[in-house]
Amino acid sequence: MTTAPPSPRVLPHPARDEIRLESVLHALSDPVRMRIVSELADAEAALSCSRFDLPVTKSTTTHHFRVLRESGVIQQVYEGTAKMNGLRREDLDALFPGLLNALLTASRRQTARGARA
């Protein structure tokens, strides 16, 4: 039996055991990427890239999503022509218990402080 070659529309993601703390922390150190993760954490389903209203150019948005995907923070899959994004919460919680919740809480508190200033 032969296997079909991988589709060019399949994006590479690290396996759970390949996700490194350093990469996750680097990915989440950027405010734009943290905003993406926060929105994904609040979403009930995967969101397309076009659903995010970010204060950066389209090419920079693409870069931010790639950093998040390559670090193992998000999963991206194509549905038709849309690239759908979902948070890899189960993987992150299994590898780094409490990390994602702590960072999301800290980010929201920081945002709230900035809104009051």
Contents of the next structure:
Protein chains: 2
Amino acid sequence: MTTAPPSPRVLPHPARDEIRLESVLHALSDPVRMRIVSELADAEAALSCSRFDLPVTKSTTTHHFRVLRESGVIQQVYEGTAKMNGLRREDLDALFPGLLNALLTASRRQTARGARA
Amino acid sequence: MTTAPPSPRVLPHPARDEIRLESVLHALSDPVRMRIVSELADAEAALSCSRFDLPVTKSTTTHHFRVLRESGVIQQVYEGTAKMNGLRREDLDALFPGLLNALLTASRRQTARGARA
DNA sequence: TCCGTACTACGATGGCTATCGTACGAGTCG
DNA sequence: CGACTCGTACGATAGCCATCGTAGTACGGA
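Please supply the corresponding structure for the form predicted in complex with another copy of the chain (the preceding block corresponds to the form predicted on its own).
Every chain and every other molecule in the complex is listed next, the one we just looked at coming first.
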């Protein structure tokens, strides 16, 4: 099992051309979700949900990941008990060139500028 | 009166360093508001509220403009009975380099791609 | 002064959403 | 099998928000 055959549990994702800018912006307008995306971008590899230390409960975490997936920002795949999350960089870059980078930079800058909140 | 002295009616704007990324993204996650910003960007000069032909009533229009102003995306100044609106390009570019352009490009692209909705 | 235009304020309303807790399903490991 | 971990589903709740209509204010021109 070098690359384990995916579980039957498959999650619905929007196709590339179904991704809407409004939905992406709405998804990223929540600080918790922006943080998730930020960490995901730094990681460069898929991360399981439990790798994030978020200031909300597990149910809320599930909710946020779903919003990100349904808006097309991330990709989710079951791997055993874990659910691996990856940024949909290619799709986003193809649809909205430069946007993801600008958003990540903006987020990092703001974090650096004022660590309050 | 080449440049009319501003009316005493002054509107509250966030200072540059009070502009929050989340608020900007939230403001722009509404199609109506994104459209306003898009037209404002094309105009290059300040426009009065009534220059926009939006699919909502006047009260709702007022609401959207206020959200844009309070999030720091636009600047509003009374000029007689009209309220002139301008993009806060300099502030946004200073805070979040490349973001505004990426957003405008993304919006234009999406509009071009599918004119549905 | 009177009227019209531009925009606002207020209140209502329906819908969305972030949050939680609890109970459950799916895998993994002993 | 049994226990443990990871994540989900469901229901509840409270707050926000896009929308509207109506009534009102501010300004400029006749």
